[in-house]
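Here we start with a single chain on its own, the form predicted on its own, put down as structure tokens.
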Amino acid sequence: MKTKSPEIKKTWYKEMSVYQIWPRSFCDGNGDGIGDLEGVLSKLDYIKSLNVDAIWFSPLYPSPNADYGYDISDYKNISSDYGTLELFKKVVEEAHKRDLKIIMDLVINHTSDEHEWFKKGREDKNSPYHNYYFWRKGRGKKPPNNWKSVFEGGAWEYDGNLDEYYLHVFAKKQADLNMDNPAVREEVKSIMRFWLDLGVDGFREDVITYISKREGLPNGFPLPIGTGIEHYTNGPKVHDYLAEFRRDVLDRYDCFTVGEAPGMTPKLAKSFIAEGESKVLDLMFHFQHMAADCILTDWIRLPFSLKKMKKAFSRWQREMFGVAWNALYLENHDHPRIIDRYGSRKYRVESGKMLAAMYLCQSGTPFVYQGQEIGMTNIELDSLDKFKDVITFNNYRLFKKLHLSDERILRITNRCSRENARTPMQWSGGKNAGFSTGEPWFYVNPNYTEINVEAAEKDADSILNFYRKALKFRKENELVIYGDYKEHYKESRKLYVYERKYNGKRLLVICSFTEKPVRFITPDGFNLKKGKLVLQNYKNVSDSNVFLTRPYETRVYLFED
């Protein structure tokens, strides 16, 4: 008997897959060693070939690059590193010709200290721009409160000319905007309209749950890093401000929003993204499934726990179903490469495919980060002075206070730094991995001779072609998009097995997270002999209902009642 799944509101952003570009490292079109929009233009057909439907650009705006684009000095222009506004318009036009939507990064918790607003507010206390930011007198010779920056030191920077401090929750050059000021919110709306009128299809909103600070900016609970975070995470007026942006701007366009939200839980997420009049965002990036091998931060590593990862995925799948919509990802610009975390370098191809099937077959809108689709891995640098990231510098200072040696800090950094995700994209086995004809801005991973797009294109069994197949299957089957979710063998420390069900069709997803053989017994209600094997990472697959898994094996079966 066919069972009908609960009705879920269907819309285009639930049915698309997104490719994330970190522009500085994607493709260099003019030979200066920095990725740019000319490079993107040259790769649009490649991106389309992946069977994705949209491109999310990490910040393209002018920036001093204290945090590589997340410190914006002009919200309504394109960085000269990447091209011009006219060139961006051409990228949008050419992407739309290929039915690819364009999503911009919207960074409105803070600006660069080189933004005109900040410079004018710093010059004159009586300027209206002074109140665009949080300027405060100190407590004697101490900062206004005890908050610590997520990126470097204290969260307050002193200005001797003004005899005041300004707040920066992130780097010193990233001054927090005072969203309580209505003029600031009007600026945000103007920025949104500017890009939407240029044809942009939506925004990924950076640390969006930080934009409302508790009135009075009280002292925070002392922590090694991020003291004060309880006073600006999901702050008192964040829903009001996001509702205002939605009402006044976003609802007037056919666009979508995904918010980045550190510390997010399913219960909290529903208050932002649950279907209905109170919805202020469409999707939410959370971090819970990325904590299966660490605690608090990627830099405090623990042994990988499959049960911890499964618990996070399953919780979001269950609690969002029929209520709100998930955002699915395994990699982005802020995390080391996933094969080195949850997979296996020894079984790179097998585990890369398994990880793809594991998350692409879940309910939600999937995001694929540049290089993930060819199985790029972490880089290993031989000296700490070769790193460039502000977080790396901050963690170095913290580790030195703990009396760690430089050798040990280097080992930790090579394993944990987000710079692992920022090495140049590996297009070919030629000079500079085909990324640039000039000297690349950052180090190319030496394994580019083996791991690159050109080689993957020639190999029918490559990770790249597996991603194409999985994304195509997803696109063509509403079961994968709108079906419900049920996990099997929850207590297994080696297997992740779940089913999806929708309008008489079922999917069984089998993923092994070990190189050791595991005896798999097909769950009750399934007979592999009656299913169609739609995705696999090994050839010569038997249809036995009991079998021993091979290293990092994955199988996805489709059943029609």
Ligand code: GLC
Second form
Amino acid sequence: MKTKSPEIKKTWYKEMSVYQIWPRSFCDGNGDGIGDLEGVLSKLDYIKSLNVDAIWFSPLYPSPNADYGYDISDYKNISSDYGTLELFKKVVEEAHKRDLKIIMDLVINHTSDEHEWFKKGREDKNSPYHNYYFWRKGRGKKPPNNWKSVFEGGAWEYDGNLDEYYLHVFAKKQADLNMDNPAVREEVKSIMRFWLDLGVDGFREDVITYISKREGLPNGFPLPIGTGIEHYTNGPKVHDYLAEFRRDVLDRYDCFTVGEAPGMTPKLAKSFIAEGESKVLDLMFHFQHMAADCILTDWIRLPFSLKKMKKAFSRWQREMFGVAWNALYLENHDHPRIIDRYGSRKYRVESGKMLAAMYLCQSGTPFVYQGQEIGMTNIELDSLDKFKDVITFNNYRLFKKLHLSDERILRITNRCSRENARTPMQWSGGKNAGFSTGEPWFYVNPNYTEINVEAAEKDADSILNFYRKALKFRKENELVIYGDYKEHYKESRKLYVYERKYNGKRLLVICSFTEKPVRFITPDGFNLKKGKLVLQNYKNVSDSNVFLTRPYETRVYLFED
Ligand code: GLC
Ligand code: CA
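To complete the pair, please output the form predicted in complex with the ligand; the form predicted on its own was given just before.
All chains and molecules follow, beginning with the one already shown.
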């Protein structure tokens, strides 16, 4: 019987997959220990070989690096660490030659305190740039309200010269922009046009749901970090501002946007990304499936709960279907490596492939983070002073207040820090993992001798070659792109099983999240003997409809009528 799926509007961004580059750790072309655009140029063929269609660059702009590029001091230039604007144009050109689109990170909730706007507004209250930010008088000797930063102590920094405080929801050196000021919105549009005119194909919009702060900046509900967050997450004007950016700029280009959206739920997401007139972003990165082993933050860990993860994925799959479009990811520069969270170090290769199949076969635009495709893992540093990230420093202070020992904090940091995702890319088993001929800016994971691209290339059964195959399969099968989604065995704590269906074709995705054998019974309506096994992480697969799974086994079957 042929069932017809609801009509989904076909668009290029729904059919693409994206590779994320965190430039500092990707590939160093000039031997100064820092990844750069020369390095990127030398790897474009590699990226293309993954069967992705686009590159998202974490910020490449000039930055004092208080938050490694997410504190921008010049929006219309390229950091000298990474190259020049000319070199960037060459990257765009060379990428386009290979049919790879380029997506820039647009960080407009805040600028660096070393940005010209901030410096001018700080010198003079009468400067038009003063009102680019949130400058306020204190309450006596106290800051203007009780907000706390999510990165670094209080959310207000005092300036003696002006006798005023400025707001920073993130680090001290990341001053929040006042998006209520129309001049600031004009600046944002000008930045967008600058990069689009240069040929880029879209933006990943950093913490975009934070850009509108509640009028009057009222006190927030007291929390250990991030007090006040309810007054700027999905704030009152966020839709208006995004609609303005869309109308005045984005609609005039064939481009796409994905917004980073902490605290996002499917219901709320529809108000941003549902197809139609009110749509202000194409996709959103929500965080719900990344909380299956933690609560509130990556730093408060719980045992991994497969049911929690499945519930999050299934909810978004169900609720967005035919209405809006999902963004699919398991890793980025803000989280520890996924194999160490939802997979298994002992079964690194098996679980790395299983996790790939698990999310790449869902409905949505997939993102793959550098190193994920070779199964890179967390690093273990032996001393707290080796870490470099502002969040790590802040959490250290918080843990100290709770009287935790340094050993304990080191253990937590090794497990939870996002620096796990920021170690240099492991290209080869040679010096510095082939990342740099000089001294790398951050520690190379010692497991590079085993885990590296060169070794993975030579091994037909590597995680790398599995990613290639899975991404190719997705690209070549509309079923994987446009099919609907149905979950089986929802209550299982060990298996994640779902099907996709499109124009009479069906896909059955079977994923085991345990090393223990689980008795798998083929769901009603499927006969594995009639299916084509298109992805698998074990050889010698029987076609029996009941079988015992092997550790972290995955099988993906295609059924064509
Ligand atoms: C986003 C970025 C993160 C950064 C923060 C502040 O969450 O992904 O890396 O630290 O915003 O810009
Ligand atoms: Ca370099």
